[in-house]
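Here we start with a single chain on its own, the form predicted on its own, put down as structure tokens.
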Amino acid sequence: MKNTATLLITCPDQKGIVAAIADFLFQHNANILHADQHQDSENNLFLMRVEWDLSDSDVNADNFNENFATIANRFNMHWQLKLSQRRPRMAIMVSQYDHCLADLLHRHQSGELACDIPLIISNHLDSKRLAEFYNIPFHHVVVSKENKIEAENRQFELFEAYEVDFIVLARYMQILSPEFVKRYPQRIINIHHSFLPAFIGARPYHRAFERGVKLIGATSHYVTEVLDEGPIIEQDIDRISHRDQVEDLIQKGRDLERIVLSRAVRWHVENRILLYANKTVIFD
């Protein structure tokens, strides 16, 4: 496992932001592995990812915050270490589709994503076994109008003893409350299937179909209280035709999803990510 450190920062664009922050490291002996940047002149905006070897560095987690303040003073940074030797807990929820849960299983199995699965949970049983086949803990918790408060609190329960980082919401079909959102921030990750803004919300195969689209797609993005309209982190698309059906549009869908899911968590875990103006700006 590499042992390195990515800091994440956004400020307002102004002259000597790199060259601070590359002397900075040079001045503690890192030795920098990654850098990219990104200015937003609309919004007056500098984004920022840069990865750096730990090995050699007098600058760590305990340390950083103390050594970094006159720099992230300087120039009013928002900025977030992550080290990669603390890998991310991430819980997956799903409903009966199971498709995209058995691509992140297996891509997590095959070392594509560094991160931890300590639960997945889902409202109905049909995972159960793909669940046991990887060793991963199963919880069933049924949710329907009557218990939704009751159900949610339950996988609260479960996300603080398995302390859980963020969730994949891997085909689970149900509405989250404004207070489940509200409790992870930019920390929960949908796959919605469609290529949103197009065909929100439920049945968008079938719509899509009615409508005649000439292209599908499917879209994964961060979680907000508004459905379906939270930060795009990644999309893709596929070509159909007046010969394929409902069922050739689910088919051909679901590869999509699996693919834009996958993607959109591994750029999570890899920290390559910041949002800002309910969009994404993902790091190469």
Contents of the next structure:
Protein chains: 4
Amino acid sequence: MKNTATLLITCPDQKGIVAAIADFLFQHNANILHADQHQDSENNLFLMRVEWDLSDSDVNADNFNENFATIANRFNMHWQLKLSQRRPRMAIMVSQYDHCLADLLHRHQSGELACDIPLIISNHLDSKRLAEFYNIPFHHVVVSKENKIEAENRQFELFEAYEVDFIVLARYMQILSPEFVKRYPQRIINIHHSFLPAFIGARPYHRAFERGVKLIGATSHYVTEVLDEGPIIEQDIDRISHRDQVEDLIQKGRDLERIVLSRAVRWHVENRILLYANKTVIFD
Amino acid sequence: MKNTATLLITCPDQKGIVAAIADFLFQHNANILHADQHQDSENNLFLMRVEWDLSDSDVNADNFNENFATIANRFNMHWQLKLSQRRPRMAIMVSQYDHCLADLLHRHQSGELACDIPLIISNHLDSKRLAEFYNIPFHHVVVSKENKIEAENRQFELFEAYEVDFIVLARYMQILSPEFVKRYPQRIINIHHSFLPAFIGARPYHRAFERGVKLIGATSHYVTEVLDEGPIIEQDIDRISHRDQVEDLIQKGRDLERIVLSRAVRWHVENRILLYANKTVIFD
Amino acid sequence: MKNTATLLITCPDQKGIVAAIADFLFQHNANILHADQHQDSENNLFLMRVEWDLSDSDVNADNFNENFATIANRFNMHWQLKLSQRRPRMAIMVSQYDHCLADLLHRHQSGELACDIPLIISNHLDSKRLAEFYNIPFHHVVVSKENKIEAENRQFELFEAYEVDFIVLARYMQILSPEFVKRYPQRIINIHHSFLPAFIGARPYHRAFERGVKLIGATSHYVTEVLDEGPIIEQDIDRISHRDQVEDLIQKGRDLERIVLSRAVRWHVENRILLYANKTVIFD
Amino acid sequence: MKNTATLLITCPDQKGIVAAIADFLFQHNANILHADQHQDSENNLFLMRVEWDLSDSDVNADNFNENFATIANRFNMHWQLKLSQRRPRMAIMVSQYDHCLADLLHRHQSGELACDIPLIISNHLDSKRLAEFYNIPFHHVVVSKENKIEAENRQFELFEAYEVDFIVLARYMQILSPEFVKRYPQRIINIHHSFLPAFIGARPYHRAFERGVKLIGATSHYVTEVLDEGPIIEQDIDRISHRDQVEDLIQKGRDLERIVLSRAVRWHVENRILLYANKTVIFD
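Can I get the form predicted together with another copy of the chain as well, since the one above is the form predicted on its own?
Okay, now the whole complex, with that chain kicking things off.
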């Protein structure tokens, strides 16, 4: 099992940032495994991801903060340090369609996703057997117009009890309340079954069919207050033709949704995503 | 040079249509080269394209109408007969960006597009040399807010003088008047630089950049009265990342625009497109 | 549940074939749902797939042979009639990697694959739990150099006992004997993890990595006597870069393998594939 | 016009390289515009590309060597410094098919390719008019079995007279002699019309058609002594079906060839390519 640290940095762009970080890591005997950076000249922003081997470095989780403070202050940095041995804990929420859930669980079992899955929450019982097969606790939380607040409070309790770091909406067909969204900023990942910003909202495959498009898509994004307007993490498309009925769009779309969501989850888990200006930088 | 006829049919769906057409062609000794059909059960429509060799058939352009009338009436058909030896005449309209124009002209010269190009109309002079290189008459028609009606009348005169069958807007940056559009129904092909229905209207690459999408697209469609709402003929996309600035989107987009427009033009020229319910059927 | 018949025809090309078939179906009051045809001029072959609704037609499985014989003889046809209500029975063979198996089982459960899966055979025990989850009989048949003939005989017994129509090698890592292949002509579907004909044989991802290709692929094909040389049903690719190690190729490849194999299986099950000259025609 | 320097480095991997380079550039007041690096752990190699603004830096082309020598020696670096204001000079060689040539010339004129094109050499006269349209000197060098050495000597003279930096074979259908290849190591870019390593050698579209593949491809690579075995720069594919004849493959392939070659040329011109172990690293 690998033992690395990943540092994610956002700060105003200026000369000397890379030199300062590279020198800091060199002084602490860190072997850099990957480093990537991005400058956004329009917003004068510098964004960086650097990952190093912890095995022979004298900088570690306990003393990093203290050691790095001088540099962080000098360049006015927002930074996060992530350790590969502290696996993030992902809750999955799902309704009746279980193709994304089944896909995530199989990938997790195969070792593709370096996270823990402490629980699955559903407003239906369809996925219970699947959760049991993979030995993941399954919680049935019924949601209706009347009990929405109550239901979300129950969900919050579960997230806390299971120490959840982030939440994946794997075709969860309920709209979250603004309170829910505010509670987990940049920590809720959704899959929308269209290439956003086309076909925002309900029934995108039906509307794609009516419009007569030649491509369908899927989009994974962080959830923000405005429906389907959050920062896009990943998108992909498939080709359709006049022979494809709505059912065919739905079927082809399932493959897109699986793949697009799983990429977004993997990048999130591997700390490859930085956000700014309602956009994502993907360090791949 | 091939000598074929292509029959395009739309009619209410019922049993016996294919049998009637196939029998008709067999009775007239036609060798069917390609046949393809589509049923739209929702609208109870039957659509068909059939192409046959004219060389040893006794049915031809002159007597087809008369011979086929019984069948056409029996099934209440809309039909068109197209002859490969009567090449459609395409006018190209262009503004300053000439990449689609250059691409169409080179493909035409290579034999990819079985049409004639009797003229190019532009509201700028930039493409004049290119038109001359390919020996295509070039007409400069300046368009302004004030002279729009006048300018379009001049364009209509040119289309008539050159006996134009259809018009391709190869990045022509003027909005056509409703009169213009009505005059050439299903005979004006546009290229829009986004995957419609996302980013309808102006500056789609800038808006795609601001939204932070991970894919850009291009869409070729027939022009109708409502801007960017006409039947879609073809779409394609390319992948972008946070490293791509607006200029990169524009550059990558040029390749998409060229390819998407050229496919749409080819299918139109080869009589592979049927329209219904604001959609296209592409018989490829 | 739909109740249709699908007729697949291969015969020498000549005039009147379509007319004869369409007329036959019209005489028997068949409502054609889909019809598609292909002419191969080089080999002077005509290939056709036609599917019709059985509900109000007086031609059915029992009397079709008798009724159609005149036409079949006249045009020297090879033909097969397939009924949607007689679902083909698919055996899946798998070794240790279970991603294709898990994918096929989930698609089957979702209703994407209109076949029955009477059994899974593996030379390992890894997939036993998965088979049980989906309630599919699982048979463990150990294969070694010494017992190969014996093991295949045991497999043949199982195929017969379970009345298997065709066999899918879902990453089954044993080479079948020529006797096995001969026994199930055009009835064994394999997934090879490269874009054939590149990287025929073992360890294609390792060889792709060494060659420094920028794309990896997967190919689904019918198994013939010569390894990886059978008729190709479907292929697809994914983009890789210098950042991808062999492990990344293997991981990305799993998605390709799943999708490419599932398409091939679906087309086979829906009787959309005709073979000639070591090629496939896919009527989609 | 931008005024930047790009440094390309290859050296054995060890700690402190990035720190040394970043510190060096910071000391010389260089504003880093882009930096990207790659570690190949298998070969213990470190590869880096860094581009900075020359406008306010005191390190420049004249004094770089001297200033950088200490670092270069310390880490045993192979390095190249490229200046954006010294545009590389590209010769294009072409035979009869001019689609890649026309594409490169149009892109060059549009400003997509930051190089100069001092000359075009062809063994045919077909492209002469096109060269003249773009005001590029055109040289006709006939090549036959008998005069091959002579012809290549004439080509070498032209490359020297026009001070050519690298050579693009834009569908040049002659095999270069080993002497030619040795003379321009990593400076000859070819486009091969298949996804290598499939269909090495002649007539790849014909062989793809015969094999019945479902995808065709194109590959751009540096030319080495062994035919079609050089380091791959870029590849792409397009989907084909049983409806596509060899002519259709050739036509679809033209679009692939254009795009794949133009990407390779752009990356070469922008100094984004590093070679090692018969592979390319593309810093994009």
